[in-house]
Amino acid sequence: MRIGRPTLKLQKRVYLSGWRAASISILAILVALLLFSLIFLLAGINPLTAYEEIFSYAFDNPFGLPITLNRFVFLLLCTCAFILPYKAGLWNIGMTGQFYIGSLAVYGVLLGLGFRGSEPVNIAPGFVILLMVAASMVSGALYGAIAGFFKGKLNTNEIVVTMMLNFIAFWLVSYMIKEGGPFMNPGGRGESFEMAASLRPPTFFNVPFTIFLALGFAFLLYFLLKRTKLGYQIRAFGLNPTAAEYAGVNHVSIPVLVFLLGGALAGLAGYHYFAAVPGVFKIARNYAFFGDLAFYGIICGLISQGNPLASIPVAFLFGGMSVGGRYVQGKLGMSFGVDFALMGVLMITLVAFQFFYRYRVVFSNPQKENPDARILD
């Protein structure tokens, strides 16, 4: 017989099932919403009323839902662009720059073909759309490959390189669309010229075909990482680059490849938002906002534990919460930045709860012969 007080201790998990990980994430979301309720209470607003407005507009409103889905596509592409290098043990912080370069390539195609706001002549619009999609992906891939090359060849810090590339791309966009730039709007506004109406892609419930591309790439990426030899090499390189190189994995080609593919997905996000989302069809003057939004792909990738399929609901949630947060800010007359604050609390809580992905709380009763009789999962 052991005598003593019951104690709590942490026990490292050997295995975490999918449904257990999902339940932990759901609990984290509920805790985040509970914490953010304090903001609504301080503003004199009933939290239940506020959350009803957020969720109903973002996920059930005929105007809000398409905005959520379009933002979801953008976030999913940026998340997948982060996940692929992440599985190789590398950090792609350059989705923003790759997204900008992809956007410039799209309008570069239009300018090169002479379609600066004009309708295409003697060229099928479908071919031009295909050309724009390809240009966005190829340009994003090549821009991303710069960081991969320097990492593989010179072992430079990929975080520093990608951040520098982000700044270069940002100011390049600024030059191209501002006064005197090749893409300047004819009206002199700080945005690019508008795309011709015939080049606007078909939509399904105000959502362009890029939603199918994003979902398809998420499934394809999952299959690549889990079921192919290349995926095994990428994961092996991420776990131990030295051992992987000893086993025959090329230490230069893997960084270049993962950044190349990741950049292609981020570049496609540029086509999606500035050439496919209804009501935009130009590099908008608030392009910096979408560049900042690309960083949420890092958070979505970390929360989903680098699983492209798990990132689908995470990206959808973040897309909806960002849209609903902005809506409730105006609807209830709250101060600017409610949507960013809500997203911040949600991100911090979800990341913090990842602790329970690796550990579980065990209730130990020393009065029994067999301790650890109760496990708080």
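Note that the coordinates shown come from a computational prediction; the quantities given were computed from them, not determined experimentally. Think of the rigid core as the biggest set of C-alphas that the two forms share within 1.5 Å after superposition. Numbering follows the first chain given and starts at 1. Compared with the form predicted in complex with its partner chain:
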The other form holds:
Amino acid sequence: MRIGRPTLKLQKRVYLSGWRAASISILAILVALLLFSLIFLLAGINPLTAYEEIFSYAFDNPFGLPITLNRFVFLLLCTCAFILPYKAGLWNIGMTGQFYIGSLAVYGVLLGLGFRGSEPVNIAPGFVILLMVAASMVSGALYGAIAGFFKGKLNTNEIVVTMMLNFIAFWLVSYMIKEGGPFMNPGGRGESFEMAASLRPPTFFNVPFTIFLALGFAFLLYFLLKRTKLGYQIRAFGLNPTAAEYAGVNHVSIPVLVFLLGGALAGLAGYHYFAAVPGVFKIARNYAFFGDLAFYGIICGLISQGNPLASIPVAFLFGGMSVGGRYVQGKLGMSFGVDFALMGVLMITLVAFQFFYRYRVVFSNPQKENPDARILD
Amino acid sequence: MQEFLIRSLDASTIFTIAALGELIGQRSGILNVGVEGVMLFGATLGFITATTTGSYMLGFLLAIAIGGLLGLLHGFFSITLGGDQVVSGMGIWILGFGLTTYIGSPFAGPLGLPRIPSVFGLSPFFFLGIALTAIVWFVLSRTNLGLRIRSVGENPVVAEVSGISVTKTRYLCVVTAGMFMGLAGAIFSLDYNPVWAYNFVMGWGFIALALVFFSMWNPIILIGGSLLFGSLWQVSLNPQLLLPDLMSRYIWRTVPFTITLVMLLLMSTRWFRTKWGATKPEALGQAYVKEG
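Hand over the structure of the form predicted in complex with its partner chain; the form predicted on its own is what we had up.
Let us now look at the entire complex, which starts with that chain.
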């Protein structure tokens, strides 16, 4: 492929080193922020002031930082839920639905153990917390596995399936928490009943223990993908399913497995946001806001190029930026949805930058016989 | 009941037009999973234009134009850059979702214009939908252009050798596809449901995407699917009309999505595929890089 006449040439990358990928990703983020400045300019706001407000609130503020950290845990879980199927060449955009189902399971456990209204004394809180975590993960996993199973068995389009599951889960939550649903708040405010105070998990700087779980899972996932036979099979399946099948990789169990594990992580995010983050402890009325934030997981996953360790700083950055975006929206009097707009701009910039992960731009000298010789010099 | 039938036809029209766009693109080998995003853009920008200028015509034109532009963008990513079509489609969807949330929220609320007059008791877009389907069917199956489009979608290498420009044909299709989706979005926000709210297309774009798979890439079958889903959507909104007190109204809202899912699974079974010979365009979703 040639652009211009002899001076600029595109070369397909054979190998992309981690550092090169990271520098492309950083460049993509910077370009996205530059593009996003337009939105601030159109709103009559100096972009530098706006970014300063965003970053200082998100990362250097006693109120903002814990929110950022909690958002970070949520995003990291959603990102990992996206990454694992992505490595197998599959698109899990059902983090939202898995997150909803995970939260429903948590409140199902509470309802089942009789924690609605009164507090049973004979159950140890630690045990209930364990049960809630397990329930959120198992239910999220099973919900995710639906898409994986049908992908493997019938080769249905997993994007449509997970999206339909998202909408189904969305209305299920509405059913459960509104208008006489089983989890309805006695006050009838369109939200679920509150979790008993004794079940609130210990927090460190207002961040619950789920941060360690999320970080642990990111490391485990990295290890799984890089160092185990299963991880190798997943990657092989992602690169070429037909070839992988000839090599003995099962075309049903791999999709099921990646969606099962991914769904578990997204389900855990449900426990994290609605039963562990200080100040919430119920399925909030605006649960769709949290659900839609899960789509940031797609962006974090793509920008970290499917590397779970790289996704840790990325999720932290984007967690902070979404929190800061919401903050400047109120502070600078912008209209609703600055954080979602930022998500959109980041995503489309990233799509454009996919090109640079695959190609490099080479300046070549037309006088020389071999245009690549200069690079070798 | 009559109201219910009219609303069902209105909804079907929107499904039909959006899915027709996607069908044109897919017949040329380009998969655009961002239908929802294009619809959101068309709906929101059309709504804003109409409410600020007071002109429906301008609203529709702008929606079609933005749809075409997004189609062009998708074409640039997936044809010129040869990138992953799913990544690009996802990008367009998330861009649409994110940006329209921000752009539209100052305009949240009703449109504030007199309703578009009906023709023979039906929305004029119903007739437009029928006409567009007939045109698309005719062009795809009876004209030289249609043959070109289909051959590019089945086997671009052979098409190129026989003198068809794959790039040009595909660009033509993605841009037309985008215009259809933008128009569908504008019909949604200007005629069907003229009240702007956060993420108000509510998954119609994804259902339209699934409809294309159901239709086995045939515009005539597509109409049948759209009618089914249009009325299903209306039932889910007003369950008391048909089956009062059967389920909570929130459970009813899941029904269109559940049926989409079940249909999609049914269509994917080997039994169905062998019986009906449903085959997707051979080169769907694959980038084409010209030799040399």
